[in-house]
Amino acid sequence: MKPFFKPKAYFRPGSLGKAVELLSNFGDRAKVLAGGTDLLVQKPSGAECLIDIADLGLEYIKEHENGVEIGAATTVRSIGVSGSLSSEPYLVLRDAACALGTPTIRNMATIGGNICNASPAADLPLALMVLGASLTIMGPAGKREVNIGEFFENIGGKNIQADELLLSINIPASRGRCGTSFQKLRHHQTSIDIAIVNVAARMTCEKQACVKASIALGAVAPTPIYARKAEALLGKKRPNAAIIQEAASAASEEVNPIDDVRGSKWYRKKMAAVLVRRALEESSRRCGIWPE
């Protein structure tokens, strides 16, 4: 059982500089508290103080001439319901967010936490993956932006410092059409289950070609990954059945699963192609193109 979880000191700074002047001063020894549903299950220790960051307007989604950039307070449910996203190519996001936990728990949770907590099974990652975003993060130095797949270091490690806050996430506009998926397999399929695998596709198509392609699959590595073998396989090509099947086969040779209480090695293995299939089957029928 894990200790009772009573921090010392809870802040609820009102500028974001103020925030990074507390994450400055306490160190590893303070946790940032967005929706909690991650932080208040975990139970760090050591976990001296919370900085409540409900306070620095760091929830909302805006469209602009160069994408979409959401801040990192933003509830899953507001992705999950956003008019901004319910067009393509940000349908694969909205879907992943309607796939994470129950109601209850979306309606807390952020997407900052979701990405900050790295777990390697989180759902929101491998969305923003396949979509090409970046990450603005604050710390005493000012500003810096990182790519989402450069964002993961390994289990529960992330570029970000102690002394840091995400600000946002940036989605860059799509450049052609698109079509997007997200799939995910639970253990029991209920809404409280995290993935045994779960994968997010992206086609970006020309005529009847498939001129680019973007896989991520999480739950089969220490961080969230890109499928590169299999996306090379798609590229100027139509996405039939045959292609979508050796592309399938390719991701599933890709990840390095390990045996846990949710899925064996070899299980999850298997049901990586099968769901990198349907992700990339929809993708297609999204795009226009039906895989014969």
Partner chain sequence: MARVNIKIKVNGKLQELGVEAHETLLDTLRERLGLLAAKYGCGDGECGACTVLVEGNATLSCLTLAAHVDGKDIETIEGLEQGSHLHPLQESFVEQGAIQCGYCTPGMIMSAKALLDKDADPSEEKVRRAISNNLCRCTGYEKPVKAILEAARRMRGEK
Contents of the next structure:
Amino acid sequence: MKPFFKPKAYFRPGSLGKAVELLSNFGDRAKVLAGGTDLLVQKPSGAECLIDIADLGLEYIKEHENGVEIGAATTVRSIGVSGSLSSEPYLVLRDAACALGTPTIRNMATIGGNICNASPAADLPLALMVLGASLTIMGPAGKREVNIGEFFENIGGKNIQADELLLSINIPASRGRCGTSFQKLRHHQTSIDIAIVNVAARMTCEKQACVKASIALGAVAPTPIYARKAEALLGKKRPNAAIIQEAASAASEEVNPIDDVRGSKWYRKKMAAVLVRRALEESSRRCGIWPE
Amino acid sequence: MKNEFSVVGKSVPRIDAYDKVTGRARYCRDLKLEGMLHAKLLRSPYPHARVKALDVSRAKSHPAVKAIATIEEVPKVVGYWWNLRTEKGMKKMFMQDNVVRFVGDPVLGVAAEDEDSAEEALSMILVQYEQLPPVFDPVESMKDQTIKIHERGNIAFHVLKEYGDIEKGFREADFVIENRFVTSKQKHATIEPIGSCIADYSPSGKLSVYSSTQLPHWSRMYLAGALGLPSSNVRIIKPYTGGAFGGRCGLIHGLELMCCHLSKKAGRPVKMSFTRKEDFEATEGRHPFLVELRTGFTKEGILTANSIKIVMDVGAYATHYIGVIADALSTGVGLYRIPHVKFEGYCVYTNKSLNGAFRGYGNPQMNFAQESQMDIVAEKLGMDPIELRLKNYRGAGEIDPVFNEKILSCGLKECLFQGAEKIRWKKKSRRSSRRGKIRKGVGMSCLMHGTGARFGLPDPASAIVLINADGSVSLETAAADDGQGNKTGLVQIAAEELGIDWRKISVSDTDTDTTPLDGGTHGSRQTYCGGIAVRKAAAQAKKSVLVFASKHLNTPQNRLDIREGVIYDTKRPSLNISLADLMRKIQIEDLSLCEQIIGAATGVAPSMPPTYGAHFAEVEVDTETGGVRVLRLVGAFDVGKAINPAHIEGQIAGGEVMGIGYALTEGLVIENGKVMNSNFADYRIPRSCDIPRIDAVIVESHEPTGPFGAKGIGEATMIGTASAIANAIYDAVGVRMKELPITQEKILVALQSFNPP
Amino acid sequence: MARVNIKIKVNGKLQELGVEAHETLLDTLRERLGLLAAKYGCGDGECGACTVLVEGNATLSCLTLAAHVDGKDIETIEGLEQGSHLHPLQESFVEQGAIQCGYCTPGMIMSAKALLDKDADPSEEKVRRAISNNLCRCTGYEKPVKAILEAARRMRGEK
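Structure of the form predicted in complex with its partner chain, please, following the form predicted on its own?
The next block holds the full complex; its first chain is the one shown before.
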């Protein structure tokens, strides 16, 4: 039977204090509403009240000395067109934003929603993972910071309590020369689908050598994951085709995808290697190093 | 040829464009009647089960619930208008029992004051099911003796036809090839979901049904038959329709009849609208085919024998099965001049949602197999695929073996030449460089598709032309317009025949109370069949006008004609009277007359002329992912005569894009009877940014039986797209994709086994 | 059930309404305001038949709660005509034969309007992307894309 989505109450708090108070009162009977593009599709039957975060001033992209801070209610569209994100290392986030859904969805969907929905195939979290972003979360006891890599737990699970609210995403400025890339495999390349596999990568380089690499993959495990073994293979070397291929193959061994209507486990593993290779090639080029 | 006609051949704007572009157009879902109730269906969670017991007591006591009708009260439709021909056929058209045969098969319907209450009431109903073993695979279903989906067994229909001597044909061949092709269950995916109607069963015995059916008159007869009413007491009103493509080619399973029963019980109008999910899970789709082809040919490229064996998945109930397999037969046998052909088809039940009419009606499936096979033959011979077609196609003057009728018009050769030119075939084909990660290729296919159903089914069309006192014209026709624009085309035909401005003609709404018998909008038939009726009715009206004009102008009738709304003497044009002046005189001014000019025509079209066409595709394949990008499509079609070229171009682009979906992404995934992709995120129809430039080439061969030379176009446009794309993929990467949809994963699997790492 | 009181401007007209917490903007437009041009096509935001403009941005009204757009400016295709004059997009859809069944047309034209209001001279690719959330099963997008480019030319005063 179709579940009923009939929340009885709608709140639109004007302050963070009020928002957190509402969240602690209702607990898991409350749902946070941002852009609505996930919530109104899922229509969770248990939602008794909706807390709309539109009036909390969480729609911003701020540049500062130590990096960039993005409000949780910032739309994906704003991220895709932001001047603050038009240079490295932020290109990966901008590209991920531009690969998410359609322009119409991007007008509505928010970065906070894309994170908190915790879909294993989400686009923006991968970019944020390779950027080493942290999340500022507010609860009854005040604010806390959590690294995005530690945010996702199992499928759809996340490190945020029912009485907590995601406020912002903080991306540290890069030290050193960076190149990044976002790759998304969709059905027959051009569709605007959910990813079969998606990959974000980042390389930090000194002279002609990669000093640090970060690779994150989506839709290949219950949560977005880092390809740690692949990352390790790239350290302190000049990226070339062989090394990149080796890293790509290693990444493909680290993933644990499922068979579903979008693709088989076999295909996803194969594609993980192809996408990681492409992501590393582009990152390397964006670093100014052409891996032959 | 250019200035032969005044309005035929011109891209006049659609008569419904203003309503549609301002948001004024009202579709079934937009309608509300006074006192209307809303209905919802309780659907089976099991693929095969007997409803042992139903407890509706709690739901009945829900204050908003006004009526409940169960599976045992409401018949299911298991036939189509072939059944209407005889009393016996009519009886076989409906079945009633307590068995559900697919996940989503309706168990009962509830009508309540509002949709939410209806939904709530459904959750209060207790059903006791006795689960029965299901069978999902048609080949298994054919063999299985233990599971019976229907009493008479799982094979709904079997056909075996032989033309010539198949063994002789193979003996005469230098080569024989055998291949097996599989096609998917495509969904119509109209943007207005399939399934919306309002039934208003008045206690006086008059039943009005608002429905977006493609077949207003047949639907009237179906409902009258099922409910035991005289046809005259049933009125079908068709509002604007948000696309049909065959998906509304009959009563919708669980919809109209349910609403009628609920309305009768409640004594109030009842509306039901399916959700998108219900559309995907429980309405008809395109029959999946398994096609085995064995083809013999000489080294010169002459086809000598073709053995075609088809297993067609009908789903849980059979509606359009015989027609669909017959269409596969007529095109599979008709397109090429093969002397020895054997065709065998099985229509098999499975415990999955039903399949029915869908743009192309059996032909896209057959075409995918046959045109892939032709490409394989050409490859084997090292012959250009176009040349192979030119050597073998059956052209004008030849006899179609299936219907034993002479082909009067065939522009296939022009389609091939012009299409090839447009895509620059000579330059691009057989590049076979097949190097690099991204590889390009081109492919083509041919097709034929009969217009209408003259040689197989009742196929009437009628029209009434009423000339009003001001010289304007009311055209009454039941030719339902689902969005194709056929009403505009019919206006052009009437205007051309009458010699008046097309803007002076208004077409009736589609309403069976006020429009005469029509066979519905299917089989690409309305421009042809409807057009013939309209032209006849207009000619008759014109003749009556000229009789009066002759008296009035005192000049022989055979010297008179009408142009731009003026009746004039062709020998002495200054002798004239406007149509408006004459009509006013005879209708109003002359008290001894008071006559309206009425032209009427009804009957069947003289033929079922095939439309011919050729598709050309250029693709790019990413050999690392298997991903395909269609770079260019050219569709060249012989339409006899383009009544409205913009409409034809619209049909071509729309059909080609639907064909891209059929080729690459579309197909319901059903696991253990459950649809796994019942939304547009996972059932992918092409989007604006996914598709290339599409070139439409219109060839006019002039069909002598058609109105101003026209024949059909709607279906032809998507029939060969998938085969052209599959052939282009082969040209690009050398793998032969024999199963639709050609997902990128399947391509990668094929590439890996073709070219092991 | 508690009603949420909202004030929205729809096609220039202020509307004060009491809506339900879970009510979508699509339902508000269709059921309360009788504006039937925005259509239900899927309810999941994938087909775009429900597209309207919120503060000038193309928005899926089936995924937007009415309460969420309190205080906002909403445009639907019913508000496009100026007196008896069609908007250039409407005109050009009529003339180019860009309409078939018409069910997707209101949503598609609103997506196109959002684009042209911000970008007077978009490329074909941009047009295709702007209407990529608007599924059409009839036209193959060929004529709608041409119609939008033609409307852009007209709005720029060319021709």
